[in-house]
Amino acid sequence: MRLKIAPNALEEMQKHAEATYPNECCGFFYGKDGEIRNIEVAKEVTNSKEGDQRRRFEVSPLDYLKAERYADEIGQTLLGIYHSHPEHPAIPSEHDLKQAVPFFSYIIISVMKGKAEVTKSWQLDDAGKFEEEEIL
């Protein structure tokens, strides 16, 4: 899969990751979906992890569901899910793929001393591992 971000979209993504240092942001992302997913919003929740907040994210299902309901109101796909690693690499964690559905993009930001740097995706592959997408 390959994603092509808008660059209002990347820029919300990367400042609330910063935002939120040394915790973990997570949100949600728009877009159209096609050979191409074409990302154009992106929306921060509220990170819903009880205790450390530094290694771990959660989304809650009322968020999840709002997230479905913005997506109808605006009329786009919900495509994925998008979360930050402060002073980690932006590659999915074991806990990040037992959380991970299929279909969705998830979006990881690597934030090394406050300042967003890295900015990957991954996607589930048909073996229930993380592939790489390319962002164009």
The other form holds:
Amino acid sequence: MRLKIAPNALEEMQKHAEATYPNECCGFFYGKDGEIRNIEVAKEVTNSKEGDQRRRFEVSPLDYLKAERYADEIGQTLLGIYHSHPEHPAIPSEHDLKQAVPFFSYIIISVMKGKAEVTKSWQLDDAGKFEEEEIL
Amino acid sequence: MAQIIIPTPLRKFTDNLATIKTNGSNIQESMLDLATQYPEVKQHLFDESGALRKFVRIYIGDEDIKALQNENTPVEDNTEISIIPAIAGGIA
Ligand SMILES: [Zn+2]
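Form predicted alone already given; the form predicted together with the partner chain follows:
What follows is the entire complex, opening with the chain shown before.
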């Protein structure tokens, strides 16, 4: 899969990742799906994980419902989830894989010393493994 | 009879339909009917023993069926059932 991320959407995700450092942030993004996935809007969501948010994120079921409704409202497709990896590379963990769903792009932002350094995107393949997506 | 709202990531298993009308008088029957209509979606909702997967939440409107009568919660013609994938992750 290939992705195009609108510059302001990318900036919003990276800023969010830096603002929540050293904790993990999370959010959804929306756009149009096709041969190239176009991400147009990013929207942050509360990390509802109770406990250590430096290593975990969680989205509440109601926030998920709201995200689906928001996609309908703006006439775009809910294309995936972004989250940050403070002081870790932008590579999905075992934990990420365990809870991953098909179709969604998983954008991971590596934040080192408070700065968003590397942004990568991943999607489950048919065998249930993460495959890196090309960000154009 | 109820309507099930399919979350975006599972729509590729329901011919890209966002809403499916199902037969059944409660959640359990509605979910099973959905799996009968769209067999590909089944493995994403139920485990090998036929129970709902741990990472799948079911809501009626804004309410978790766990706060109602779980899978036995009755449904009516205009009941909107949402399937919600649990979204979580983290570092190693
Ligand atoms: Zn992660």
